[in-house]
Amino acid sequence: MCILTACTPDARVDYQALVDIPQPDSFPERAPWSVNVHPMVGTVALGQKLFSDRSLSSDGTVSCGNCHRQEVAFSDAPEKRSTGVNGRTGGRNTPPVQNLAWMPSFMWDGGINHLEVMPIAPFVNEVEHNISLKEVVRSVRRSDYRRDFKRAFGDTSITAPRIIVALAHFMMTKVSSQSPIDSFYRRERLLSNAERTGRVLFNEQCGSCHSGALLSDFTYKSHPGSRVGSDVGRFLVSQVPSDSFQFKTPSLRNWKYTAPYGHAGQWATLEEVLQDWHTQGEYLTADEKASLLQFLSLFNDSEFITL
């Protein structure tokens, strides 16, 4: 997929100009983090590159494109949970790359909360590509990327920042906001009579934490299947004890391509997540819960997973 014109080389492209992060009427502000970040068209460009370059890892074998694929909303589905170096399994479910610009925070239990420190973890975590920043700039200045180092940021020096920065600012571009359910917003499409109904018992039963235009509210909460394994989550970052087995509320968004489901991958459909409410006395009835879920795909954006 490439960014404007700045896939093809030769191109008389300003590789200084602003590329512009879409705000959908629907959307709240970005986060406060993602305000004063600009990406440029050449910083973009060099991204892309960088998500897809399998040398930054210790093996060569793994780039960001590995565990965030375009046709499963840049997820790792099916896997459970995402294969790194040597084949070694990961202990959480990725998550999709979308809507990162409106993100308080990142990965499962929010410990990060700026995206241009982001691409840090997944570099230096001994599972996934179990690199130091150091031979990550070491393996870009062994490659081709002079020219793409000039283009984005005005000269050839090749920093571990800029590398970041540069991945960040690719991941901002992946904007999901043409899915059924943002046409419902822009007035644009109405609903049948099962979704209305559907949109209803989402509001009732979902709402509160899936809820605005990007189906969360980023807080952390335990819920049905949140224990799984010793992974306690957000008391990882906060040490707060009541925040044991708490994880963030994913966004709803794409959750057609993106299965499993949960921390852990522990559930393997939407229904199975349903099914597990039933056991804390939410119970819907098969004809709810058939209206529910024709609500629920309003969320898919197949353009998102084709452009």
Given for the second form:
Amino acid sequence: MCILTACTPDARVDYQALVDIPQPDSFPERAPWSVNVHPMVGTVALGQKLFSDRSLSSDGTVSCGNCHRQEVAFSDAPEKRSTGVNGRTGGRNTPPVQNLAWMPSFMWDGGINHLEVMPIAPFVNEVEHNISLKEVVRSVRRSDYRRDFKRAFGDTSITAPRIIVALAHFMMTKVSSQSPIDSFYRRERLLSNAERTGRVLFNEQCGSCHSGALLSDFTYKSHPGSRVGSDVGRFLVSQVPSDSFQFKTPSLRNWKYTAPYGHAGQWATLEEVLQDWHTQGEYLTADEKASLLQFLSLFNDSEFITL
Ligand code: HEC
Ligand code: HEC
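Having seen the form predicted on its own, could you give me the form predicted together with heme C (HEC)?
To see the whole picture, the full complex is given below, headed by that same chain.
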């Protein structure tokens, strides 16, 4: 997970150098908030260290990386709901951290619309880190971080905005674009007959929301089966009655690693999602289902979870 050589201290490393966020031709344009955000070698390395620092929580057991683990695409599979401080569990399933630069808003209800403020939410959330920003800063000041801040920002001043920015920069570098479908988009691979059939079915039945190379237009919609408990989703943010029980359309990239699915982890498998889909009359034969799954399997990026 080292960015360039940032993990081995080396006087020759240029910590102010910009880290390239690749822009695959098949991807849409980056989200407007991201255009003026420029991760650097030093800020990304600092963000990586903060991401796995458990001292930044009220009971010293919870880091971002507890719930966002690389081997499952930075989600918390197979947990339905993740465990935070003092064994508390929240109401929602932990989404993967991937391709954030293309995402116009964050969380299942889109309640946050800029990555450079996003990490405040899990810190102060009483189920997750349950710690004030003041305490975060105090804890970072107590630990061995002075050199990391100097490299990242040019001086050793440790502040909340710098901590938040470094976390955002680290997360922005998590780009998943090396799956088999990306080889297809780059014209390095053809689709099998079943994959082609699956692609047509997917575009017909799913593509209006799960659109483009990221498999999402990031709008707020709902599936049969999206009504779980009292979580009204987008309504919490917009207060528009028709937004009740609408959730951000998730990218389906790396689904192989991130089950269970849905904002509440309400579907254990992709087959269960499709079963619920039947209830609104969109019937798929067993063969069609198999083709759809074969097509969707092309979006799993084994490099992303290991490199
Ligand atoms: C206890 C588990 C837990 C911890 C710890 C945690 N997260 Fe999360 N994370 C979640 C859950 C659950 C959501 C979805 C929340 C929602 O929709 O309301 C989420 C959402 C996110 C998202 C939005 C992804 C998207 O697709 O919208 C990002 C980015 C993120 N977390 C980063 C972080 C960072 C940075 C930290 C550490 C400061 C952190 N998380 C700590 C569980 C956790
Ligand atoms: C009307 C827009 C729309 C259509 C059409 C649609 N989806 Fe979704 N999809 C969503 C939304 C919104 C969610 C989140 C629902 C929730 O959390 O309750 C979702 C969630 C999912 C998930 C869970 C992903 C995860 O990471 O949690 C899967 C899998 C999925 N959809 C597959 C499909 C398939 C396959 C089709 C076609 C048969 C399809 N969807 C059609 C909007 C749509």
